[in-house]
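Take a look at this one chain, the form predicted alone, written out in structure tokens.
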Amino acid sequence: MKVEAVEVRIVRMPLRFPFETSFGREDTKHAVLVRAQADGLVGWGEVPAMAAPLYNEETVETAWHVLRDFLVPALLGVELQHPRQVRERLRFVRRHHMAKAGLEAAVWDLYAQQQGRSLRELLGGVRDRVKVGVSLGIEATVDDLVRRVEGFLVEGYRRVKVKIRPGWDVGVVRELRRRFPDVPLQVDANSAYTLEDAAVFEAMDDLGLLLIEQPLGEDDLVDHAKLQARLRTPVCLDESIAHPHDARKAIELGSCRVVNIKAARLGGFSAAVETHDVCAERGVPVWCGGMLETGIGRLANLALASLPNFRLPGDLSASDRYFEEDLIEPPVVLEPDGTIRVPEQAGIGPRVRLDRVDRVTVRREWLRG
């Protein structure tokens, strides 16, 4: 297979509800979409970077630049036997993992269509549906958060994740646990604390949390190991795991007992599957995080989350959790049992609605070999 042309688009989509974390508030989803062509087929990928470098160093503008000027030119016209070769082909560019992941995802979609197989099958997935949860941002009041949780439980979500930050942590989580004593609950700090704040997490240790996600620095493993040694609740690492080797090091150091796998953070599906395998070999469960993806990225994440060691519900909510109208048809929907079906069609599954993509596109460019 040779990629003959690639279109890169920046899109902006209004969110149904603002989403606030310890590092900022989003009311619009920014992303870069990648559309690759080969042999009469089209494959799609998504770069779920933010407008500002708050989650990691990447933004939609850096992704646009790196894709257009470095990554896509390095791939155009190259004979590929398998999508795994993309990772090595792009290794000369340091980091820029989200940009790489979006391009690699488009190639995986192309290859799966060529083979007449689903992305789930190609990645090694074993489930036709995956358990999912809902992620909730920081709200104006605890009562507002409680009402949001109640609404999502009525919709059928079975696991709840809430964002925390200094001043919005122990008291909030205690109230949620009081109101929802039996609901699987976890928290995500997005690196908002230091080891000096360990007492905050020790105070949560009796609240029956599934896990505490990324409490300390985004590049830290050592202090996380010290914190995990003081807690019964599993620490889960997200931002700290940017490479499969990071997962191995974190497990060996005792920095975490759970790993959040995001293909976009790791540089693509090849690295994500390798990270999954590293954790599986060491008996550490993983789950699939989200970046408020459009349906294009969401479908691909569902395929990834069907692998055997994804043992905890992922942040893979239905399309209507974030958007009035998604970019795919049919949309991703939540089943009554709190699961989402993994597409069985060739490639990522449901078709991309180009008319809807056009409506939210703010910039586009074709690159040809």
Second form
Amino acid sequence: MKVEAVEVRIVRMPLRFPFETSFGREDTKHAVLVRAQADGLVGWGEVPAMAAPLYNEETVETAWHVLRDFLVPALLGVELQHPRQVRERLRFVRRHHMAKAGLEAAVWDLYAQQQGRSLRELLGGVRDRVKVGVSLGIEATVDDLVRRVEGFLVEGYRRVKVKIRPGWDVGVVRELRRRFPDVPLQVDANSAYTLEDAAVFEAMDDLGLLLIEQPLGEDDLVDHAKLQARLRTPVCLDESIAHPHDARKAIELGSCRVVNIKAARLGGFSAAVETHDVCAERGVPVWCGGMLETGIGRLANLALASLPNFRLPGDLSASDRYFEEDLIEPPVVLEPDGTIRVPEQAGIGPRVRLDRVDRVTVRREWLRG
Ligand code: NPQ
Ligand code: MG
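Could I see the form predicted together with ligand NPQ next, after the form predicted alone?
All chains and molecules follow, beginning with the one already shown.
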């Protein structure tokens, strides 16, 4: 297979509710969408970067630049036996993992369609439905957060993740635990603390949390190991794991007991599957993180989350968690048992609604060999 042409687009979609984390408040979802053509087929991929480099160093503008000027030209017209070869082909560009992941995803979708197989099958998925949870941002008051949690529990979500930051942590989580004694609950700090704040996490240690996600520096493994040694609750790393070898090192050092896997953060599905395997070989469970993806990235995440070592519920909510109208049809929905079905159709599954994509596009360009 040879990719003949690639269209890159920057899209902006209003979020149904603002989402606030330790790094800022977002009311619009930004992304770069990648549309690749080969043999009369079209494959889609998503770069779920933000407008500002707050989660990691990438933005939609850096992804646009690196895709347009380096990554796409390196792939156009190149004979590919399998999408696994994309990673090697793009390795000459240092980092820019989200940009790489979006392009690689479009090739996986193309290849899967060409083979008449689902992305889940190609990646080695073993489940036809995956356990999911909902991720909640910081709210104005604890009562507001409690009301939002109640709403999502009524909708059927079975696991709740809440964002924390200094000043919005132990007190909030204690209150949530009091109001929802049996709900599987976890927290995510997005790197807002240092080891000097260890007491905050020790105070949360008896609240029965599933895990504490990325409490310390986004590039740290050493201090996380020191923190994990002081806690019974598993530390889970997100930002700190940018390569499969980071997962190996983190496990060897004792920096975490659980790993969050996002193909976007790791540079694509090949790297995500390798990270999954590194963790599985060492008996460390993983779960699928999310970046408020549109349906395009959301479907790809579902396929990934069906691999065997994804043993904790993912940040994989239904389309209507974030968007009034998704870019795919049918949208992703929550099943009555609190799971989401993994599509069985060829490629990522449901159709991409080009008319809707056009309406949210703010810039687009075709690239040809
Ligand atoms: C995380 N995601 O696990 C993130 C980070 C995050 C679902 O909690 C716009 C685009 C806003 C991407 C907010 C969840 C975002 C974003 C947070 C990603 O760390
Ligand atoms: Mg996180």
